[in-house]
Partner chain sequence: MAGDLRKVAYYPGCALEGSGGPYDRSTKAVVKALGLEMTELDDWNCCGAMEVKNIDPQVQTYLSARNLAIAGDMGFKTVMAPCNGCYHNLKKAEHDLAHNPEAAGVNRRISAKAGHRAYEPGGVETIHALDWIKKAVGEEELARRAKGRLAGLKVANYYGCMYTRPRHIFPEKDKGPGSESTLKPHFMDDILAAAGATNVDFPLKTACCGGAHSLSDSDMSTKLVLNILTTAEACGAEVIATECPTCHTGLEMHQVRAEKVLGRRTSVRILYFTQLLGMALGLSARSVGVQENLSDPGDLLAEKGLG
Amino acid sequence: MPIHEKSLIRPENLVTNDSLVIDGVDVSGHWSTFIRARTITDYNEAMEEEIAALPGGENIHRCWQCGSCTNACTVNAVNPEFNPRYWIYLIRQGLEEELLRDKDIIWQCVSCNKCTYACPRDVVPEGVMKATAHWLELKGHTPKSPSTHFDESFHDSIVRTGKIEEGRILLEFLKKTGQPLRQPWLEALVRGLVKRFPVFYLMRMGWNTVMRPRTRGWRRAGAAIEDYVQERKAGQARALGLDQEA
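This sequence as a structure, only the one chain, the form predicted on its own:
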């Protein structure tokens, strides 16, 4: 289904004639607005398959462009340029250059899942947005997003120790995203913990943060999880035509 909304057409592709008569009919002004013809040179016929190969993008082929996702979108209500329906359309059409124009806002999806609840075709638009953001990173079009840095820190904690190390995950996230470790809200949180928790509990938390003890018998389980993750990454890299190291 083609996109006809004027708001989605790039201004440089719109042509308006101040004075124009066609077959004796004066169509000057906004009545004579035309879309400039152009030749598509960036067509990527594999883009839909590449997105579908990533977690969350599996059902992108089901979309019939009803617009329920964009209409329900929390971010779209604040920023009309955040348009899941339009991006899914571009992906399925293989219009990579057009998609890359919005690469800096696609990752801003807040995962409220309103789009997923509204979708009548079970496309899971929230998953498609995350898959698209991941695709942009893997292709080298964008740097790693803050959410990717957090996911990596979380993954490292689970695989290495079998535990969710909140303090270490937070510190690594701040470091990877270039944020100062001394955050006013973090200092207030620590002061609150010191006042409310017993001393022996705080000492245990500090010990665990430094020594990182593993869950008993976790070594084999962690290795199995890591093998599975690497296997999935290799499959995604092949689907995107990238080297396995990517």
The other form holds:
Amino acid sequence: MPIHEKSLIRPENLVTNDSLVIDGVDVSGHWSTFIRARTITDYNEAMEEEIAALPGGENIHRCWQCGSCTNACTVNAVNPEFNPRYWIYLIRQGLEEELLRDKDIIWQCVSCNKCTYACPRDVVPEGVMKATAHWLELKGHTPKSPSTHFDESFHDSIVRTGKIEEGRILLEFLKKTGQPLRQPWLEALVRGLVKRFPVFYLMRMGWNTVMRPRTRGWRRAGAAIEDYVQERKAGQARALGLDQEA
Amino acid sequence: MAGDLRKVAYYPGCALEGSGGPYDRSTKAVVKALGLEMTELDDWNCCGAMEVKNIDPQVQTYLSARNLAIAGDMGFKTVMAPCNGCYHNLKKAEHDLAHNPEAAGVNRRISAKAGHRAYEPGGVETIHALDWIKKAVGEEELARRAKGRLAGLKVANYYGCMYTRPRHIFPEKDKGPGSESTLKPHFMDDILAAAGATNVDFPLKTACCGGAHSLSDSDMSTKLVLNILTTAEACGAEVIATECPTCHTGLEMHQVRAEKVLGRRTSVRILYFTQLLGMALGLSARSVGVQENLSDPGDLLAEKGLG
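Rather than the form predicted on its own that you just supplied, could I have the structure of the form predicted together with the partner chain?
Time for the whole complex; same chain goes first.
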């Protein structure tokens, strides 16, 4: 019969001895599995405050580890490694090295807000996930995620025009993330459409090239938003102790 | 609910000008058929969708506050948004401006620099197209006009994330009989049942389609969508009715992607609730924009004598 708790310990920290006697007691074999002792000295005491300084992370200190967020999580149901409760624990303990093991999946939060709905402490775990993903990027632990590229294209489009041009953002996104436009499923979609109503789509494509969506009288609002965002970014860089140029 | 519900301001949002075109077309057609009146907001801007809040939540609040200010200036007490993302962001702005002094401060500051009046919370109420049709027309009137045209059509009603979560930005929901539920929403069920449809018992009404990462994490979205599609089929649905352009396009796109990438074929059809309602009111499939949908429900509609 397997020892279920074993699955909670990483394999490299489990030790089974073929023949070991301690104080006259034989502790060989499977039933005497040991967990390797470890001493943690490299706490990152600034991590919680730094993440709290980023948008969405403000309420992380309120968490009392009930696990409602992970229990409700959409992504956790697909990938059990995606565990907001655990990551909040690691951040608050300053266990940076442990957090970095999961650095490449934290950005995958889909913002469904099930965690925020379930949280009894108003932690807004969805925001904490975004702040954490942001922190990992700003600190250079991960490259910009596809999601961040998307957010930035989107934001830039709004600052410029007040609106979103879906086609333009799609192309820009595929280019930034190095993905080919010719993907079998995208082609299948377009083929299906064109077959059903070719004239309409040609007309709309032509129309969209000439008439770009734009909010009238937006210039000052766009500039005011950009000023504010730059100011906030400078403040965040200071809070994270980053070089302003970086 | 404030104001005269037969006349509201209309905030279509960017998606309804692009990939959500059929939602815009069908909403307008239904509104006309029902004798309601709506006026598009002048010079509206994007609500920031799911993206701008990741750059800065206060900017997202400002974006919606500007739209609410315009609605107020045009003399409207109610603004109607059919897109779940727009609806959610307008509601969230209303809540944050009233309860978060920082958000209110940033809104005043950016508004001043942008050269327009800063929106003060409480002036304008945001409602979803669902709330509007249910409250301004009501099931009795809908049933009288629809004459059971959707009879025999089995529908799974899919509401998505942004219509009900998080609960605190929707103070009018969860208020007992007559109000919408955030856990088990039913307004779309009510409207389509009045139009004669058979609603199946669908447990994933408020599940997530992965719309925020539809492109940036396609594999995740495909899995989430496939789960919704197969569950709807297992519940006996022929159609999934949607109320959000991101969900709708996501379901259509990833239905194709699931087949091409995972080899999992599903045949449940996807239509906006306004398209179903429009056809129930006797409008043609063409006039509610069915031919603009990414997926083709033609055969099912023909079989049911719709369109």
